[in-house]
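For reference, the chain that follows is the form predicted alone, supplied as structure tokens.
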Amino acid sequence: MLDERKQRILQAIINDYISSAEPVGSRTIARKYDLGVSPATIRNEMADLEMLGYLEQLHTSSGRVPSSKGYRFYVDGLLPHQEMSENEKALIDKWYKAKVRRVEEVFQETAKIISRVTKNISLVLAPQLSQAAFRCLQFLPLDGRRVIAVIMTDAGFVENKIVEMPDGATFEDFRRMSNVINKVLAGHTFDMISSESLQRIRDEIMDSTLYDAALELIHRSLDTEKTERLYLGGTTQLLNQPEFRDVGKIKDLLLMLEEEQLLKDILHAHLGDGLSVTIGHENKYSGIQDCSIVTATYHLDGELLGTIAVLGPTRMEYGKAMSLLSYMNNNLAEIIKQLRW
């Protein structure tokens, strides 16, 4: 444990490097914030804060910066709780009304917002179908061949594919077997759709060319839809981050993020965890090892649903990337089901 002083310097030590993202000196310390102690004090503070681990410095004759044992104990410990003040959460709410129209927009729109407000990039996981319950089946005509099937999941998602109607059938016909499909399947998962309900339809269609479109269609809808959707924003915010001015790490991390199921990885390692906050060498991954991320998993009455996140350097702004996805995290439930009915 640090003494009260410690934690003091400590914390203006990571407010300074947050703003300034250069070193931060004793005298700087002491000059910029009321410690009541000397800078000859502040620089012997430092120097124990380094010994223990909390503290790096990059050249002898520079400054200090934080660790990330440093930045742990910050998190943990030192940061004031914040709150997104009401004319931030007026004007996130005033964007998606302007921009959302459908349930997957709220999560590209999503994924724009938080970058723009962190200036760090941002990923967002959205829900597998799979995982997500079979809500209804409604087809539309489109020619004389063939119909549109809209899907639409408990979730939200709606999947439009356009079918095939086989020899003899007849639009009366789609609608006929979407009504069985509806009866049978409403609040199934698309991943536990069994054998028994596939026959029951069967039964009920009693055609057996009706049947063989109808199960393609749902297998479709499998096949197509079983992943998650990664939805990523702000790469470009990076370059502006003086940190990765240094050619070589932001081409590792480039490279990283263009490795979608890796990213996906990251998140699910998170799922779950509620707010959470991962801190450079505490990655595992080698190219974030110099980056923090910040997690949120949503919730749709009370099913888990996905992952939002704020990944930057480890001298991000750590309170408004935390205030700002606890915001997201409690509206984005309310938000879906506005969209839903």
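Numbering follows the first chain given and starts at 1. None of the values given here were measured: they were computed from a predicted structure. Between two forms, the rigid core is defined as the largest C-alpha subset superposing within 1.5 Å. Compared with the form predicted in complex with the DNA:
- A movement of the C-alpha atom of Gln237 falling short of 2 angstroms is seen between these two forms when the two forms are aligned on their rigid core.
- Superposed on the core, the two forms differ at Gly168: its CA moves 2 Å or more between these two forms.
- Core-aligned CA deviation for Asn179 between these two forms: 2 Å or greater.
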Contents of the next structure:
Number of protein chains: 2
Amino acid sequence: MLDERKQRILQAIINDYISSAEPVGSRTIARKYDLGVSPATIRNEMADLEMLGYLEQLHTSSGRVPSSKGYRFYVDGLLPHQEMSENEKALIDKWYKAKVRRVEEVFQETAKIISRVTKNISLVLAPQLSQAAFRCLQFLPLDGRRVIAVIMTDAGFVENKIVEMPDGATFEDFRRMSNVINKVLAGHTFDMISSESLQRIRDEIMDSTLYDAALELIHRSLDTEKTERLYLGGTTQLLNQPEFRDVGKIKDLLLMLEEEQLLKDILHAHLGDGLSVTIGHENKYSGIQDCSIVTATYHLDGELLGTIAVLGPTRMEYGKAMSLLSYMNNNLAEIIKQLRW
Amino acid sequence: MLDERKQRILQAIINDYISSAEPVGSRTIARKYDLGVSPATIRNEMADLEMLGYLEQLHTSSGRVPSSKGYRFYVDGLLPHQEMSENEKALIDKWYKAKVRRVEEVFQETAKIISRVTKNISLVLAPQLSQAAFRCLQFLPLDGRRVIAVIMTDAGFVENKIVEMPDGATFEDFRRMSNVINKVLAGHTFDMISSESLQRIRDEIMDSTLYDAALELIHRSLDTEKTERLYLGGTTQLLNQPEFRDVGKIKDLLLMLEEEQLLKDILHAHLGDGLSVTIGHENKYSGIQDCSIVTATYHLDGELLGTIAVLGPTRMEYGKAMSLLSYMNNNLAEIIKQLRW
DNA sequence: GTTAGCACTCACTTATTCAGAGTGCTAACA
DNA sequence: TGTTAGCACTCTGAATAAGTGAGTGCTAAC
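Can you give me the structure for the form predicted in complex with the DNA, which would complement the form predicted alone we have just seen?
Everything in the complex follows now, all chains and molecules, and the chain you saw is the first one.
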């Protein structure tokens, strides 16, 4: 374990590096932070901290830079707990109020706010509905050949699909079909729709072309309901960070950000962790091993959940990101509920 | 007017510059393109072309670069008409088939394809529905307090909204309301819904709280139907272009690309022009005066329209972009119709 | 244990040189 | 008169060299 002075020095170094983005030397620390010791002493301590793996040196005669381990220690132990100021909270509330009309816009706007406040990239994973319970299905006639299926879930989401009627089928057949499906599936989450349920529907419908139509409809619903949406914000913030002065690096990261599935996987890894911080090399995906991710999982009606995250260089204002995500987290469920009516 | 030889030289220079991105000198032209004259002669011609404003020189002793006027002449007169090869067409069709399930995905995928093929940024403006005709509205009961409104348009789009019932109103009231609205608005485009129609609805409903609910519903529909969506593709392609080796320029353009309204305005300016090319300084918005935009307007059922576009440095493969957009244009309406069922 | 002093390292900046590509001009040529 | 070869000149970009400054590690004194 690090003694008191080493901790204070490490903290000073990380604070300084986070705000300056320059390798920090003993002299700077001695001057800016009043630790009551000379640069030489700090140099010795820094050498120790490097030995222990908390700091790194780019070349023999440059200042030190925090390592992943250093940041980890900082985040776990040295970081003073921060809260958003009332001012900031009010500002965020105002942004939401001004912009948000539809549920979709909540996620979009959340991403924007996070990136604006943290000056980093934000990721917002909207809840997937596979854990929502099926509530009911109704058909509406569209024209002679087609009907509209309206599907509702317990969480209050509504979707519609246009369905082609098989030859010979009537709207009355479809109404009968909806009764069967409603009876069998009511209360089932989309995840839980099993082959057994399908079998029951088949038995009750007793008409194979109708059953096929029902099956296709259910599959199409599952398809859309299961795909969760990912909202990205602030990719241009990247360009202001000195660690991305190089076009090659920008390209690498932007290309990665286009790989939606990869991003989803990364966020999934932290689903349910509450507030979690992953630093530099702790990241499994090598493309972001000089970045850190702060994630927070939010809940909606107990079950349904999504994730919001900040992605930025390891040199990141962790305190700010964490306090912001906590706040957004609490807000988000509330705002979505209000909007859903 | 330029004589035959000047034209051929201009063409050669532009071709070369488009593929090399390097200022091109007399020697290169003489060597690569068999014009039957010596570099010295070409030098003289190039000096003339510069005088006439078709070429520019960065400094006294560098090769020449085409000016906006030069590209304009090239696009209008020198560009051989190109068609997509059957191979490419087949490839594109395959991409669509593999990826596209929902109407929304058509636009998304179109943007992706355009950027992939042209290696530039693509813009796809999805048709706004304000010109779609209202077809019918139906209500479904959701729970005691709320109903679902399902709105259909002639173009085959279906939307739903959750509506809160005013105190004391019953589902039967809403059913009656839908009858009135359907009678009055049937066949009206969203653009055409006038205060007169609203007045008629008011007269028929004869209940001010119910009328308020109806009004709100109509407004909400107009809100969503009127906002057209913009899909962007290939922003990372930017980073491969040598003209964007500089981080500052990347930032400027990426920031501009975040201004959705601005982009829409730019596309709107060309709405209905068919295939249109805007080069460099011809652009009104100063942020893209070293870029060119190729746009094409597509139609859906005569009225409904949108725009697809390629945005890239003035040094762009105009022929490729134009032939691709023409092809996509023809395809797009077809694919959307098929998908809509 | 702490600190001052000093030699040393390394990146970054500035200046200089040099090669290469390209031009414009002149004079010769067909 | 239009075309071309030749040549002096210009400018960029890469390579090299020297100088500067921030920072370190080590040693010896406090």
